[in-house]
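Single chain ahead, written as C-alpha cells, the form predicted on its own.
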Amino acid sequence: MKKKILILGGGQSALYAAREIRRNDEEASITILGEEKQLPYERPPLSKDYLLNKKNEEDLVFNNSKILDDKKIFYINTNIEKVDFNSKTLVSNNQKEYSYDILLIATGSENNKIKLDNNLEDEIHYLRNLEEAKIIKKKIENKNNIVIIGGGFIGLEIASSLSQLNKKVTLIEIGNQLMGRIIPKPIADLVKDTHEAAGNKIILNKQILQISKYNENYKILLSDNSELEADFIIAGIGSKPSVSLFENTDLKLDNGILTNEFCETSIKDVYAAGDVSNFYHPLYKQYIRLESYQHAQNHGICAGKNISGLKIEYTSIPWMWSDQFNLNLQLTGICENFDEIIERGKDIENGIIYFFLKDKSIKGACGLGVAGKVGRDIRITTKLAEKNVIVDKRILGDESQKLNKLISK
C-alpha cells in the first residue's frame, strides 16, 4: 500500500520536503496542509524587494499549481485545530478529518506581539506573510512618519526599504546595539552608520512605556521619558516557534519540537523541519532552532530524504543573510562558544569578515560589505567550519591572500 503523507504547514520547509519525497518515492500520497491562500512562496523578499515594487505576488511563488499538480503534490487551504498522535489524524476548523501514516509538521514561527494597556494593539503592524506585507504596502502609500519597533535583520530591512520609499524612519531598539549579541558590534555599528546616513534615525538603549493615539496619530513615550510621534508603527521584535497546536499531547517541547539530527520527533512517525524544529546538530553537539531561509529549505530536504526512508543526518552549516540599502551582511555558523577572533578587511567597500575561532579552527564567521564582497569568502569559510579545519591565522587575517588557500593545507 502507498504511504499517506500529511506536511502540516504550506511554508518553504514544508515544500522542499515534499518535492524530496516525491523525488524518491513516486507512489507515495502527499499533501500539504497550509492556513494561507496562497500557494508555497519565498518571504525574505517581503521586507525588501515587494515592498520596494521590485517583485510582485506571482515572482515570489516557489512552484505554480500546475507543476505541483504534475507532481501530485497536492496543497489544501485549511486550519487544523486539534491533532491525535494515538488515531494519526488532524481535524480541521470545519471538523473535516485527515490521517496520515507519517506526519511531518513544518508550522514555522510566529510573530512576538507587543502588548499594550489600551485598545491599539491591533493597530501595531508586522511582517512575517504575504498578507501582513500587502497590509503594509497598500497602508504607508500614505504615510510619512513612520516608527520601527526593534533593530533585528526584520526591523533594520523595513527601515532600507521604506527609507528608499522616501520615508521618515525611526528605528527603536531596547538593546545597546543593533542585531543583538549574535553580530559583532563593530559591524553592527557600521549597519547603524549606514542607516543614519541615509537619513533613517536609530535609538538604542531605550524601552517603550507606553504609546497612545491622538487623531490618526500616536505618541510613543520612552524611558527617558522622551516621546516620538509617527503615523504608523511596525514592530519586528523576534518570534516564537508555532507549537500551540501540541502543547497538551505526548510531543516534546522545548523551544520548539525537539528533533534527532534525523528529523525524527519523540512520536513514531512524526517528524519536524524548519523553524518549528529545535533540532540536534552534530557538528555542533547541541540543540539548535533556527530561522533563516536557507536552513527552512535544507532542513526540509533532510526531512524527505528521512521520509522516504533514506536516514540521512542534519549536518548543513547554518548560514543566513540581510541586504540593507548596498549592503550585504552574512552569517556562516554558529557565533558563540569561541577561543578567540579574527578580523579581516578594513572596510565595507572591500568588505570586512569577523571569524570565531574554537581549539583553532571555524565555529563561525559574520561579514560584511558592499552587495558581492563578502559572499565568496563566507562561502569558503562554510566549508572550513564543516571540515573542522585547523586554520592558519596569518592568512586568515591577511586579506591579500586568499583564503582558498586554507581549504588545500
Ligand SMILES: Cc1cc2nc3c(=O)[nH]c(=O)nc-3n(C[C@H](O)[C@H](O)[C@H](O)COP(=O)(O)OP(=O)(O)OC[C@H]3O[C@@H](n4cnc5c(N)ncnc54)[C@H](O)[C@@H]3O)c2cc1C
Second form
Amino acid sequence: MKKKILILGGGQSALYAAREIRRNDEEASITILGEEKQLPYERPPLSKDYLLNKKNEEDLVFNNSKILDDKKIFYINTNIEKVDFNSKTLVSNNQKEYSYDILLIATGSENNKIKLDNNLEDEIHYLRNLEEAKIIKKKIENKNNIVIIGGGFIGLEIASSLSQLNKKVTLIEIGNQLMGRIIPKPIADLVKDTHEAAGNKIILNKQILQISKYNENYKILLSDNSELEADFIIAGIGSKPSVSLFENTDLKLDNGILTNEFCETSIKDVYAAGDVSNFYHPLYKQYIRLESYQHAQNHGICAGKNISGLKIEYTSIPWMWSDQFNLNLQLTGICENFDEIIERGKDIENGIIYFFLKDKSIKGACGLGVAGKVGRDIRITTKLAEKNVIVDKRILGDESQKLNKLISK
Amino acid sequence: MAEENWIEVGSTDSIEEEDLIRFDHGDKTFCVYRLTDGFYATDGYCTHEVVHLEDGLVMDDEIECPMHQGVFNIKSGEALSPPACEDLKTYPVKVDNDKIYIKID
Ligand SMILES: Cc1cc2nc3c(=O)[nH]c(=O)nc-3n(C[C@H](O)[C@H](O)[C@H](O)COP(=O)(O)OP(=O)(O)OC[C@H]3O[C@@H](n4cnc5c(N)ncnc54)[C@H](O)[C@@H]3O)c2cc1C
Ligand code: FES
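Okay, that was the form predicted on its own. Show me the form predicted in complex with the named molecule next.
Full complex below, order starting with the chain above.
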C-alpha cells in the first residue's frame, strides 16, 4: 500500500529524510510542509559568507533540493498551527488539513528572545533564517556601532563577519568565557584574543539591565551600571527546540521531542529528527539534543531509513564547527564527562586540540586552528570515539606524530 | 609537445600509502595522492571554500575536507558529501623511474 508521509518543517533534516525515504520506497507519497518560502537551504553561511557577501541566496539552497522535483517530493509552503495525533491530521494557519500515515517532525529550533519592559523588544535583531539575515544585511549598511548580545557561536560568527565589513563591534557575554563552559578555556581565550586583535570589543561577566533609545541610538545599561551606545543591536542568546505546537498534546517533551535511537517519538507513527529532537544515544546511554549541520543531516537520514521500515539505530558521534575570521573551531564527541585531558599543538597556525578521555579512551575533542588545521585530527578522534579505542597518549600529545596510525583498519 | 605538460612532482616514496602531499606549480596548487592502486592528483583547494585539502583525511578512494567534512572521490573528483557540492578537478598522473608526474592543462 502506498504510504502517505508528511514531514513537518522544511529545513535540513526534512530534506535529507525525504531523500532517504524516496531511496528506499519509490511509491510513498512524500510531502514537506515548511513555513519558509525558500526550498531547504544551509543555515551556517547566514552568519558568515552570506553576511560577508561571499555567497548569495541561491548559493545557500541545498544542492539536493533539486531532488524534490526529480523524485516527486512535494514542498508546500505553509505554516502548521495545529496537530491532531488521534485523527493523524495537521492543520495550517489557512485552515487546510493534511493527513498522514507517518509523520516526521523536523521543526528545528528557535532563538531565545530578550525580555524588556519597554517597546524596544522588536528592535533587537536575531538570526535564524534567511529572511532575518536579509533584513540584518540591509539594515547594517549604514550602521557602524553594533552591539551583539551573547558570546555563543552565532554571536561570535556575526561579530567576526561585521568586523570584516569594517563595523565597530562590541559583544557582551554574561558568562566568564566565550562559547560556554563546554569549550576549553584556553580555546575560548584564543578566540577572544583573535576578536580583540581585529578590533572587536568583548565584555565578559556582564548582563544587560536595560535598553533605552534616544534619537536613532540605543543606550544599553549593563549590570555594573556602565553604559554602552549602539546604533544596531543583534542578540544571540541561545535557542530552544520548536515544540510549542505540541505542548498540549500527548507527545512526550523534555528539552525537545523525546525520541529513541530509531527516531521514534512516544506516539506511534510519529518520528522526530534534527534540532527539535532530544534523542537517546545508545553509545553514550543518555539523551542528547544537538544543533549542528552534520547531525541535522545524519539524523534526518536515519529517520528516513526507519520510516522506510529499516530498523537502524542512530549512533553518529556529534560533530560541529564554527568559523570566525580565519579560524575554524571543531568539536566532536562528548566533552563533559572525562577524567583526563590531553593537549596537542601549541599555536593556532598549526592547530591546538584538547582531547577528553575517560577510562583511557577518547570521548571527545575540541580544536582550534587556522582554517583546515584541526579537521583531520578531529575526524580521527571521531573515529576513535566511535570504537571506544584505548589510545597511546604519547602519540595524542605529540604533534610531530600523525594520528592516522591510531586508526587501524 | 604534449610531453611538456607533464610536470615532475617528486619521487614515489615522498607520499605514504593512503596519504597525500601538496604540490605547488606556478600560481597553481594541487594535491597528489597515493592510494593502494596508484597515484592520483586533484586541485588543491576544496570547492566549497578556499581551504587546502592537503590537511584532509584520505579514506579509501576519498578525500575529506578538513574544514567542514565535505567529501570527494579522488579518482573522479565527484563531490560526495555536503557541504561540498561542486566536483573537484582531477589531473592525469604517471610514474616513470620512481618519479611522479602530473599533467597540467
Ligand atoms: C545562523 C546559523 C549558523 C549556523 N552555523 C552552523 C555551523 O557553522 N556549524 C554547524 O554545525 N551548525 C550550524 N548551525 C546549525 C544548523 O544549521 C542547524 O542545526 C540545522 O539547520 C538544523 O536543521 P533542522 O532541519 O533540524 O532545523 P531547521 O534547519 O531549523 O529547519 C526547521 C524548519 O522548520 C520550519 N518550521 C518550524 N515550525 C513550523 C511549522 N509549525 N510549520 C511549518 N514549518 C515550520 C522552520 O521555519 C524551519 O524552516 C547554524 C544555525 C544558524 C541558525
Ligand atoms: S571548505 Fe571544504 S567542505 Fe567547506
